[in-house]
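There is one chain below, alone, in structure tokens, taken in the form predicted on its own.
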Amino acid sequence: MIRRAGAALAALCVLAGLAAVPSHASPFALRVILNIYFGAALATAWSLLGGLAGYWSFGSSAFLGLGAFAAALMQEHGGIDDSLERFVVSVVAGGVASGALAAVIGYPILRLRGAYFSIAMLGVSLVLGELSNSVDLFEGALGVTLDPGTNLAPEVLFYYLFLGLAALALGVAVMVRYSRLGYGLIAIREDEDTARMLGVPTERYKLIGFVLSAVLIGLTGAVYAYSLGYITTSWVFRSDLSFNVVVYSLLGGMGTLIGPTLGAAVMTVLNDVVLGGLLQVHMMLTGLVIIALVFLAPNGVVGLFRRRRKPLSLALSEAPAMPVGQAPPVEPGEPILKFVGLVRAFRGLRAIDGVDLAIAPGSITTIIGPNGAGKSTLFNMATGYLAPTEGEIWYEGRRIDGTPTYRINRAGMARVFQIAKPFHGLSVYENVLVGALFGCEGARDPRKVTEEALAFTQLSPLAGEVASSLPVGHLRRLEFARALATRPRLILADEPCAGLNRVETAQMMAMLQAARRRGATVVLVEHDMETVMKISDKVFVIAAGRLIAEGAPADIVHCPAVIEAYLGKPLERLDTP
């Protein structure tokens, strides 16, 4: 609380100092600073989706131009007599129009990823530009005159307006970044599929970020139109502005809060001050400087000040607590997870072919089988990544096939992936916090849950480390800790010991057994039969997509069908639990 109050006070002092600039700066300096604010407002607004969620748009001018023309139409046809009221309402109309467009196109266009989304947004910008140029209502070809109707000097008025917009965009970015929404957007950026498995409602969160970004860009576009005084289609639907905001964010630090502002300042000073008088070679020198900056600071200006620390070595010991969800009442003998006649076909090939399987609550169950048998496909269907071609999936007495992945996670089912999928740009603590924020529903303290999961996996000393710096063994623990933070009642662990040495494998098995003792049901996919024999209550054997055997570990290893399909020969010595 004290830190927040201090930060707020410092921000107010900075704003007060910036507010005094017009009375001391020359007209040229004022114009340069105004351009910095304009670029900072646009880039920060763009970064709400592009920086946090990783959805880069090359069509920001769609919202900028729409905001400009919406303000112009409101001024011309709004019927408001008072000049100040008309100006304010027109600017607000620009933001509302852009937000409304984002809400309408958001669901279909956000289903695209990567370059497809970027190019699609560029197309939206081109379409809107053509409409404003061709439809008589917009008068984009002839141009529209805008007048704020105030007696304040234009350079001073728009200095304060763009300062306010930059401050507003940064304030919204700060609130979003450290909110549940912000962590959800960052999780989407790092790995959208994993975010969904941790309970993040990805489609909804992307749409919220998209609309927020559009509203702020629309507001900026409306004020920009008034600052120009006269607009045409070519003046506001500008592709160069769309690309500039991306450059600002990259140079300052993609996904950071202050990065877009730093990037806008660097590029504006470079263009308007340093290279402003070299018209003949201006573009060439600008390009060379950008290339140099990218090589010297690949993570942006902000990245130059980040500290890098070496990971520590840890030893596993008994943990005092583990977050576990409270399961609803289950009838005696009723399985916690059940597959009924499950089939999954890929273009005629049946990866899963009529599997019936039931997992007893409170057990450790292992699914084994040769590579390509369909084990991971079962997990993918149970967690909603894949829909069954035929059959049913039941969890805690409810049918869940067709249920979105994030809802399945919130119902108490967590997954540990075969290949660790950390959110590389987040710290160990933040990785686990994402699971705590979006996991199993119910009253809880996310930070307490996070600390418990870290303590259980003995990762507390590494809480501040960036996940990308961890070795394989610690990444496995992080994967498990993040799953635990969702407060699961059922843990699906797909080869959790892959890549671990014997000591680390024993430690992972100890954690899985401890999880079971604290109330969680565990289902493993595992290849190491020694591990299977030691830890499993029951074993299911899958081969060619079919269930060929099930039973106690000691019985399975002597089953002729299992020996033929998987083991090759019976085990001479059994280490049963």
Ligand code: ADP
Given for the second form:
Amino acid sequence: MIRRAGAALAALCVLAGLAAVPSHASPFALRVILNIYFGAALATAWSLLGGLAGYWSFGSSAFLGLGAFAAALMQEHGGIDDSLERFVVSVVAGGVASGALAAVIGYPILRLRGAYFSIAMLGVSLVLGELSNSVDLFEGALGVTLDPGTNLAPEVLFYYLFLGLAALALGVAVMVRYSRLGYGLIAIREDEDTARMLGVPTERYKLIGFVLSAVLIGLTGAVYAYSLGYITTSWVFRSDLSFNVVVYSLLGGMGTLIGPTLGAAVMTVLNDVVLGGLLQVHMMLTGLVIIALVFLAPNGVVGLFRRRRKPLSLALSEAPAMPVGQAPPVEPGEPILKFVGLVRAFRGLRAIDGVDLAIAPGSITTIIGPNGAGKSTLFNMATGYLAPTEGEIWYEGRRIDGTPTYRINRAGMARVFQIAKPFHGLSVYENVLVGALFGCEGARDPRKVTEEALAFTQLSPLAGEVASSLPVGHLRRLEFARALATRPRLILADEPCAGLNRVETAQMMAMLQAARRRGATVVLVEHDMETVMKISDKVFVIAAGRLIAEGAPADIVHCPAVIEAYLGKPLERLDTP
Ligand code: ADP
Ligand code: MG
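For comparison with the form predicted on its own, produce the structure of the form predicted together with adenosine-5'-diphosphate.
Once more the chain from above appears, this time first in line as the rest of the complex follows.
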């Protein structure tokens, strides 16, 4: 609280200092600083989606240009007489138009990942540019004149406006970064599939980030149009601007709050002051700077100064509790999870070929079967990653096939992946916090839940470590802690002991048993028969997508079909992950 107040006060002081600049600086210096604000506003806005969620748009000029032309249209055809009002409404129209475009194209375009999204956004900006050029209404080919209609000197007016825009973008970025939305977006950047499994509503969050970013870029585009006084298509739909905003973020530090501003400052000073705006030399030097930075400081300027976080000390006074969701609303005798006639085909292959299976609440149930039998596919369907080709999935008495993954998680089902998928760039603590922030509904303090889950998995001393630095045994526990933090009633653990030694395997089993004692139901995929015999209440055996046996562990090992399909082979030829 005190730190926050201090930061807010410092920010106000900086703003006040910057507000005093116009009366002291030369026109040239003012121009340079204004350009920095312009770049900072755009890059910070871009970073809301690009930096946090890792969706790099190479088409920011779509929103910039649309904002500019929307402002021009509103000025000409809005029918507002008062000049100040007209100016304000036109600028706002720029933000609204860009935000609306983002809302319309967001849903389909954000389904694209990585380079496909980047290129698609480039396409959007090209299409819009062409439209503004050829549709008569926009007058993009001939050009439109814009006039703010105030008595203020333009360089002073636009100095303040761009300062305001940069501050607004940074303010929004700070608010988003430390909100649930921010953690959700970062989780998407780190691993979108895992984020969904931890209850992050990925589609909605990406859309919100995209629209916020577009509104800010649109506002900036509108003010930019007024600052130019006259715009044509080629002046506002500028692909070099789209490129620059990405470079600013890279240079300053991708995904950091202040990085885009720093990058904008460095590049603008280099361009305007050192090179005197000589375009040819400027582009070459820009290129060289980028190459040098990517090699020498891939985390940007901010990355050079960032110290390693100290591990947080999280001594707990009470014995660690296991975060478990509320008591399952399951009728006595009813299964917590049920597959009915489940089929999943991948083209010709029926990976799951008519499976009926019911999991008793409060049990530890193990699914065994050779490699490729379809065990992970079952989990993928239960958690909503894959839709069944045929059949039904019931969870706690409700049919859940077709439900989005994040909803299934919020209903109390968590999953530990076969291949550990930590958020590599986040600390152990933050990894678990994402689960706690989303996950099963209920009004529990996410930080407390995080600490409980870390203590339960004995990871508290490593809370401050970056996940990418952990050895595999710890990663497995981290996965488990993160799943626990979502407060599950049902835990699907897909080979949680893969890659672990005997001691670590025993620890993991003890944790699963402890989770069960505290009320969770566990479904486990495991190969080591000794472990399976010890831990399971019930065993299902699947081979080639079909259930071939079920029963108590002691019965299963004597079942002829199981011996033939699975146990009959020498142990070392049984599948290893
Ligand atoms: P298990 O976990 O039992 O080792 P899986 O469920 O991963 O087996 O796979 C079952 C079968 O389905 C395998 O033949 C695998 O190649 C196939 N399969 C799984 N996922 C996909 C997919 N996304 N696309 C195509 N085939 C898949
Ligand atoms: Mg598998």
